[in-house]
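Given as structure tokens, the chain that follows is alone and in the form predicted alone.
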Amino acid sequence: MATPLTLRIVEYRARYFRRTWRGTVVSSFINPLLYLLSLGIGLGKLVDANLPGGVDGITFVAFVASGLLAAATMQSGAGEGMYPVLVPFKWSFTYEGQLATPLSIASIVNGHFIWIAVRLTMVAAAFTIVSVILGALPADTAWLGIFPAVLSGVAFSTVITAAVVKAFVPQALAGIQRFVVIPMFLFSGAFFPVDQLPGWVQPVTRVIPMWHGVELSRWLILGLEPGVAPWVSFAYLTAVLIAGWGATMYLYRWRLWQ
């Protein structure tokens, strides 16, 4: 998968990011940090003061921070599958230029997702470091949540990328953000246990990839028993990643007439 030509795409994305990273600071880092400070630490003091034993035996700030690690990473993954995909297709015609070189569609798609994995690792690592500094997560196990956070983020980004290539209109990006990404973010269990939701809603949350990432992160960082067996969540996220990657590869070939 990581052939020399694929790595050229990763290098291209890294060089581009070096000049544009300032525009991603708010969505990738500042927003999750504000959620952590306001809900985790601010509201958390009230929750812990009125709920002896915290949430499932842990402090509310740790509960929120471990969930936000996966949820915020997946949100960043969704963003990487939107305009960074639509712009080269619709306006800059970058893909046509790349295909005039020895690069293939496979190397473009694989390089795209490898770069997203690198990018999300940076996002998750930065959030983890800040959470440890603020005392929201234990320093010895906080890093364990990075892998499931990145896995769920990349898996979701494959689905978003495929949807954007298929829709091919800017208006679709606003709809995906409003009606897919934000509801998933709110109902992923990052801010409250999903067993507090109405009974008919709870099975729906288990279809959300973000929920599986949140559950795995909490399990690895805090030792909380997940809603389903960990191997089920890992298998589910892997299946989503493979299906999304396959759909993206097909749609890139279809869109670029290869």
Given for the second form:
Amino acid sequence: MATPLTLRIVEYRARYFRRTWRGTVVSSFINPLLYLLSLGIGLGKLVDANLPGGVDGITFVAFVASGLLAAATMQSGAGEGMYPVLVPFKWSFTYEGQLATPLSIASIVNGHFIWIAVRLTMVAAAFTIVSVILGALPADTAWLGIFPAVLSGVAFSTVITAAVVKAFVPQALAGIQRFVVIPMFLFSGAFFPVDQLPGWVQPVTRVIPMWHGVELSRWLILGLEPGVAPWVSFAYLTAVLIAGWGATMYLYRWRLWQ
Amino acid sequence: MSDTLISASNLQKRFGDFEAVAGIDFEVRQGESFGFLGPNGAGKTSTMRMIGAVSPRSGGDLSVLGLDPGESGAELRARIGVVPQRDNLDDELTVSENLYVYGRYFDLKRPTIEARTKELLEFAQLSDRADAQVETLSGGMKRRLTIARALINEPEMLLLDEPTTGLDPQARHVLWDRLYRLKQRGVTLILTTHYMDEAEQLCDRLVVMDKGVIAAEGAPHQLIAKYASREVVELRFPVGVEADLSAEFGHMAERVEALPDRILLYTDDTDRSISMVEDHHLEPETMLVRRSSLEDVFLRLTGRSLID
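Right, and the form predicted together with its partner chain of this protein, after the form predicted alone?
Whole complex next, starting from this chain.
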């Protein structure tokens, strides 16, 4: 998968990011931080006051920070599957430029997802460091949440990328953001345990990749018993990753090899 | 080793029911500059994309640099340069970064790319803009950068799809000058255009394409000699008058074309035709004599203008 030419795409994306990273700071760093401060620390005071000793001995801010790590990483993953995908197809035509070289469609797709993994690792690491500094997460285990956060983020980005290449209109991006990403973000269990939801909704949350990411990072960081066995979550996220990646590969070929 | 770089026979391209290229035959030889002249929709870009191994052919045979583009796409693309119809530079990167990134796609090493960048920017007259963001360049500069970028892998031939479309006349002349220099260095140029002056300036040999087929082939001067007279008298009449008059011109020239806005008299004796127009008191608004061009060849072959 990581042939030298695939890595050329990653190298290109990194160089491009060096020029454009300022525009991503708000959505991938400042916004999660504001959630952490307002809900974790602000609302957390109220929650902890009513639950002396916290939930299973865990403070609300730790509960939120560990979940938000996965949820925010995934939101960034979704973002990487939107404009960064549609722009080279429709406006900058950089895919056409790349395909006039020895690069293949497969190297473009693989490079795209490898770059997203790199990028989400940066996002998750930054969030983890800030959470530890704020005292929201334990310094010794916080970093363990980075892997499930990145895995669920990349898995979700493959689904979003495929959907965007299929839909192919900018209006679809707003729709995906409003009706898929934000509801998932709110109901992924990052901010409250999903067992607080009505019984019939709970199976639905099991389908959301973000929920698995949240459960896994919370389990690894805080040792909180997950809703399903961790291996099920890992297997599920891996399956989503493979399916989304395959669909993306198919759709890129369909759009570009004509 | 033969000096034929491209050979196509019965080459076809279909998109669903639409036949973009309906079976064409041509050959391009080492060091020549070869053109596809035709209006939009003639099948030029589809042909170029098949040559450049970025689009599968629907039928026929095609060999480029001795390779089958359908089977050895990456190997072939490593040896050619492509200047696409629409610019696809990275606007957010600088001029030299664009060359660097592109060179990396060909797996070139950094020192190689840096040495070539210096040379290519000089060639493209962009040395002083090396660190400028591409977004800030004019249309002509972007075009020159795209050409420089296409040369980063020292290609054996260069494919140019509508290289000067959308540029102002001055920028076009600068670009032609650069392309002419490449041609003199022995680079094989293959270009599409719907500008007859561009085809005349740059092409040693060309094919006239219309509706997916080749209507004629030859050097520009051969085509003009074969399909048009040496000179043309162009008459312009007030709107609505010419249609009634067109019948009167039949005997004044070897051939007459009545266009919506002009009457063209193809003749080897323009003085005679002009005096006949005057003798008949036809009084056109304007009358001019010019040399025949590829535009006239195209008109003769297809009954239509190159640019509608």
